[in-house]
Each structure stands twice: as C-alpha cells, then as structure tokens.
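Here we start with a single chain on its own, the form predicted alone, put down as structure tokens.
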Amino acid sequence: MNFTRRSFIKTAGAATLASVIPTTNILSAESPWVANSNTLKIGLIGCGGRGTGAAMEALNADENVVLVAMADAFADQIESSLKTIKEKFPQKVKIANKFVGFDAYQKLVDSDVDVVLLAAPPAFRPSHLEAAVNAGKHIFCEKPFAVDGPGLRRVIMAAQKAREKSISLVCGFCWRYHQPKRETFNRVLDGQIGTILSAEATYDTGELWFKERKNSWTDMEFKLRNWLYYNWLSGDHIVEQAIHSIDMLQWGMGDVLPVRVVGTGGRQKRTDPKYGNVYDHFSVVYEYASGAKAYMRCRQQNNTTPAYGVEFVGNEGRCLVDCRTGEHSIIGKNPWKYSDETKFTDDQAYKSKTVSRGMYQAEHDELFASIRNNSPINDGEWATRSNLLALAGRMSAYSGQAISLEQALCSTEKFFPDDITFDTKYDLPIAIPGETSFK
C-alpha cells in the first residue's frame, strides 16, 4: 500500500461527529426479558475491566439486547467479568459460548452475534477489527486501535470497509460523546476564540496497576497480564492512555493533521524491570501548517501534580477544558461557560432514567440507536487520525528525531509479532533517544 499524507487525508475525508439520537428507553436491570426476532446479540472480546464496563453499557443501551458470547485469552478473566455483569443484568446474560485462547476472537465473530465489543489489549485490535468487519458485525472498538504504523494502516482499511458495508463502528474516544465537551468544542470550531494560535494538552497521573507473577505463568502470560508495560502490547502510555488528551487536541484543531512532530521522553522513576520497556513521561510538540503549535505532555509518576485537559489560545480568546474539575469555559471576546453538566457515578449511570447518562453510556446509546435506525455511525475517519498523532509522538520521542505525519503513517516498524503462543519468548529493548532509529 502506497500511503502518503495527501492520500491519507483524501481517503479519510472530513471529520464528522455522531448525531444519532437514541430512540429506546432505559431498561431496568430487574426487568423481564424475552428473546424475539428483534433481539440484538452481543459478543465481548477482551474481558478485563474496560471490556466488562463496555458490556454493561451495551446491555443498558437498548431494551432488547442480550450478551451471548465472551472471548479472552484467559478463562479466569471471562468468569470474573461474567460474574460482575450478571450482578447488574441477570435477565440479559444468556451465554451460549465462552471462547478461550488466542483464536477465541475469531470463534466469537464467527458465532451467532450481531454486535462485537473489542476490548482486548491494543496490539490485538487490528486483527480483531478486521475479523469483525469481514464477518459483517456492528462494532464497539476501544481505543487505541494500533501500536505501530503497519497496524494502523490495517485499521484504516478496515474502517473504510466497514463504511462500505454499512457497519456501525463506534470508537472508545469517550470524550467525543461527552455533552459538555461537544458543546465546548463546537464553539471552538465555530470560531468563538478566533484563529487558534497555540494549544496545550496534558495527561499527568500516577502509576497504574501491576499483577505479581505467579509460578504457573509463562513469560508470555506474565507480559500479557501486565500488558500496559510492554510497548508492543500497549503502544506505551502516550498511545494507550494519553491518547484521550491527544484526541481532544485534534478535535479542537478541526481534526487537521499537523505537518511536523518533535518529541522527547524517558524513564526516570519506573526503572524496575517489572515495568517492561515503556517510558514514564513524554513531551511532544505538534506543528501545524497554519503556524500554530500544540504542546502535549504526559507522565505516569506517583506523588506528582496531576493534570488532565486541553487549552486552546486563539486571537480572540482562550478555551479551557479540565477533565479533573469539569470546567468548560471560554474567556475573551465571546465569553461562555458550560454550567449544566450532570455528573454520574458508574452505578448512577446504569440506574438513571434521564436521557443524559454520561459519556461511556452515550457511546453505546448512539451505537445501538444507529443500528435500530439503520443509520450507521463510523468513527474511523477521525479516530485513526488521533491514533496517528499518538504514534507519531512516541516515534519522535523514542528516536529523538523530528518526523512528519507522512513518515509516521508509512513507518515500517512492526511491534507485534504475527503469531504468539504462551511459550513464545518475545520482547523489545527500551528505546534510547538519539540511538533508537526511526523506521
């Protein structure tokens, strides 16, 4: 495939936001359910915490939905997830198949399901997405979508194929489904702060979970259960976690791709071998053809000041979005502040009888409404751009070199091996800026 920046922009098209309004009411977890010809059958691939949450949100999105199949590399993950889901939706869990192993995803998409939820570690996403699209299933696909350039190109092609087949594809950039941010970014895109001159995005947080090794685990099982810490499984935390801030940055910039990326990063605090080969901090500058620059910073270090949000500075004002405090405001020529946000805990979101049910639920509300209304959603166009920016930031930081978006998209470096087993021995060295080459 001959990918260039120009052809990528041409094939991706203009970014659009989902606008389908749910037509179904909320179903109480205690309501009786009876299968019929209109029942939508769900299959879950990847039964960790995010997959479990996605399954419950999917069951809560439509009155006539049932979970019938689950797939994961580990049987214990399936059982733990199933127990949690059953506690919330005992009437809507009708498991016919549990698939275990590296080929479990293919068995699930080949089974009698209508909608698949893709929530396995990111490295598996290209294969899982391709299989789901080829099988004609509607899809919820968690972010990120690829850990390297070759994988992202596969996702781009799968998303285009989904559009051609009228398959709904909703991606897990949850802030795009958050009503306060929709209203805020619409105002930025409408010119309320004028021409954007600069922007800043942050995702500074503490360290995440770690699972201690058991004697029965092989080296590959240990790494799979701690996939966050291996860039060939997660993409590193700029791709796996901070991509949310990068996506908001892209959103505010009108989903226009920058022309040049300069990044840095490293490991200062998480130097123990148990943290695999990932960095604990990144800093990236995205340079746009307009002359605007966007500054992105992220870190995962305990006992440090947190920050999570985006800020845009225009020639007529400034927009601030703070994901920690809930602030959504514009200062300057056209001042504005969002003040009607309804906040939910996860449990309240499931039980709420209101239309505004939080961003995670909104993703599934709009997905299932699009299926019912025969009005397919496809988030692939703008979502793959955000993934590309995250990859480009990591590539520049790892190599210490300035790179273009075309170079990032056309990168030949393949992180994830084609075939693995639990006995596979595989790893990649820790990147050293100035020594690690860009490929």
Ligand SMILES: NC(=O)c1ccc[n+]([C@@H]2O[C@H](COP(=O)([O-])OP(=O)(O)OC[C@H]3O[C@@H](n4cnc5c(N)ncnc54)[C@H](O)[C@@H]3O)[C@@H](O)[C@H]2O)c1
Contents of the next structure:
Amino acid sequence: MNFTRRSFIKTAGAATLASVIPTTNILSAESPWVANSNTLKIGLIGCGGRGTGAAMEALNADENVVLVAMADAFADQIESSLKTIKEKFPQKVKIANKFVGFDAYQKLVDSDVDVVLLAAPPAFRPSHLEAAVNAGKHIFCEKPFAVDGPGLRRVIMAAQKAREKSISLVCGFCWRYHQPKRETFNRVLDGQIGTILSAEATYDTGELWFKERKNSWTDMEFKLRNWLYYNWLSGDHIVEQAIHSIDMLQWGMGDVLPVRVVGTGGRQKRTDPKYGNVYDHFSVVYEYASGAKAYMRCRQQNNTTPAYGVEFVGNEGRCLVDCRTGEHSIIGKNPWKYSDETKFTDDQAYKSKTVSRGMYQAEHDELFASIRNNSPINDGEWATRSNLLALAGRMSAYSGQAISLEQALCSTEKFFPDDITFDTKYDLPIAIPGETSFK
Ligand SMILES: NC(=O)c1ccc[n+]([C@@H]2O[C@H](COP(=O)([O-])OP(=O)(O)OC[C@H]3O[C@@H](n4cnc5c(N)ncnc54)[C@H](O)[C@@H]3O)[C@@H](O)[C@H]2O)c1
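Which structure goes with the form predicted together with the named molecule, now that we have seen the form predicted alone?
Whole complex next, starting from this chain.
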C-alpha cells in the first residue's frame, strides 16, 4: 500500500482553517455531472435507524432524486426501512434492487446507482467505502470509518482516491454541518479566544438499546444485531459515539493532531456478558505539540449526570459549545453568543439563506449541491484524523500505555476478521489495562 504515514502526520500538523471547511475541486468539462439535471439514483447500504434517516434526508435534498436500491445483512431491516421511507416519500421510492447478505454492498455499488449512503456498522465501512470509491459513486459515509488501524489506513487511501476521482465524499460528523457550530468554530479558529491552552470534550450519557437473543439467530446474527457491544464491530463507544465530541475538539484545535495520548477506562456497570466486550467509560488526555492539553471523557451509564459538548480555554477567552443546551458562546476579550435559535424547519427561509436547516439535512443538501455544481466535497482528510484520535484514545485506555498518534496510525492490530459468515464464531477478550498489549 502506498501509504505515507509520515507525510500524513506532517501535513496533519500544518492544517489551517481552509482544511476544516469542505474543500472543492473543479471538475473537467468531460465530467458527467457538468450542468446536469439527471435524476440521481440513490442506494442505501445498512438500512437501520441512521441509514433510514440518511435516505430520507437524501430524498429531501434535491428535487430529482430517487431511491433505487437497498442493501443489508438482513431482509427484515430492508423491509422496515423501506416502509418508513415510502410513507414519507411515496413518489421518490422506485426500488429496482434489494440485496441481502454480507456481499449485498458489492452488488449494490455495482448496480445502477449514482450516490451511495453507507450506514452499516462501522467495522464494514472500509470495505464498503473502498467498493463505492472504486465504482466511482458519490458517497455519504456515516461515522466512524474504521474500528482499527489497518481499517483506518484503508479509509485514508480510499478518501484520497475519491479526491483523485472527483467523487463527493460527505462524512457523518454532523456537527460540522451545524450552522451555529460553524459560526462558533470559525471564531475560535480566527483566534477570538487567543491561543488555546486547554480543552475539555465530553460525551456522558446513559445505556443504549439491546436486542434479546432469538432462538433462530446464530451467534453471529446475535452479535450483528447488537453490534454496539462488540468492539470488533463498533470500535467501542469512544469510537462509535464519543467520536462526535472528539471531532468537535479537533475542529477547534484546527485539525492539528496531538502528539501523545494517555487514556484510561473500564467497565463497571456493563458487566453482564450480554454486553459483549466494550467498556462503559473512558477518560483520555490528548497532548499537543503546542503544549495544549485536551481532556476527553465519555461514559454510557444510567443514572449519571449527562454531558455532551466541548469547551476551549484560550489566553484571551473561553468558548463553550454545549450540545445538550444548545449554548454557543465566547467570554473574554471578544464576547459573543450565538443568537439565532430558529428551529431549522423553514425550507423557504433556508433557501433564501436566512436560516439553515438541521445538520443531518444540511449534510445531504451540501452533498447533492456539490454533485449538481460539479464541486465535489471531500471530508476524508479531517474526518480520518478525528477517527485516529478516537482509536488512539481507545488503544491507550485498553493497554494502559501512553502512545503517540503515529503509533496509533501504524497499529497492526486487526479487530475485524476479513471473511465472516453467519456461522462464524468470533470473540475478542475484554481489554485489561496493563495486561492487554498495544500492537
Ligand atoms: N451521525 C450520527 O449522529 C449517527 C447517529 C446514529 C448512528 N450513526 C452511525 O450510523 C451507523 C449505523 O448506525 P444505526 O444506529 O443506524 O445502527 P442500526 O443497527 O440501526 O443499523 C445498522 C444496519 O446495518 C445492517 N448491517 C449489519 N451488517 C451489515 C453488513 N455487513 N452489510 C450491510 N448492512 C449491514 C444492520 O442489519 C442494520 O440494518 C453507525 O456507524 C453509527 O455509528 C451516526
């Protein structure tokens, strides 16, 4: 693989404001998308909660789009998703193909679709993304993008290839598409709180859903239906869920990679074997070359105080972004508060640019506009950096060792077996800091 890890680390350190805003390329005149008014055909891979939402947002993003193909490991997931989407967009659902099984994704990208939406569990993302890029499809790709170092390196390469092929690649770090946050982070990146000295990021929440085992399910089906609890499918919750806070942290830090990570974590309440092998809390310190430190913590424990946001302390002020209360504010030398608390539902006002639509819708609005306007978006570079931070935090917490970002990027540990079937039996042990080695 022609993967230049040193250049990745180097350029990551030189990131500027320009690199955190979706970048654009101008397509050649031969591009099939120049001045097009074609019907855009969408294919959905991973027809669960988020995939269903993403499909409806895609259908809502452009007048001339239709959903033509769906792929999932399970037929029932396709049917329930289809029912929901059809109820809302009866005219825009024209399903020509439904693909079921582990190779369903490949069949879908090989079918007659223009845009694919990737929303299967994270472990499958590298294969799904590679296939979509190889087939030249425009992509909406849910986070996270990989559950281990080898997977992330594949995603980095695929994202680069997407750029070379002028394919739009919008990633599911939805807060980057949230107008109040864009205004807030632009101010931070513009130096309005001065030089950042420290930061705090949180994702403290309760427990998540669990699907009881059915007699007809194989062990693999049970695990796939409960993928959150298996780190080889989800990456663990620091990678699967708290990555949103890590991404906001990185956004405010200019997408510059930290140099070292020290993490801890464990599983205190989530002790029942039905909860697989994931932790229920993590705490990670990211150390930057500038001397700044970022403190990140997350937990999934019921009856605990929730928190979800980021706070930056600079030498000229402090910026608070609270995802629970909606507060976006700066105090200090340049005090400011985001004031447009509009509920983002007014399409007319949105089109006249007086108000933005919600962030999930904005992801697709911008994806489809980029296709129509021949200016592909590629979120891959900054998005894979945030994924690397999440992986590094988990690796440090699992092993109990301080590790560098370069070590994390070059990690050889492969969580996810290449060839699984519904009869595959697969498990990884629960990591024990000080005993589990970093590889
Ligand atoms: N950006 C956000 O705010 C946000 C919110 C929720 C979920 N997500 C992400 O979206 C993804 C999906 O999450 P979800 O909540 O929809 O989960 P889900 O369990 O509801 O859906 C996952 C779907 O993928 C299917 N699937 C499993 N293995 C597959 C395979 N090999 N090929 C194709 N399909 C397969 C499942 O059957 C299921 O239908 C995850 O990566 C998650 O982190 C993002």
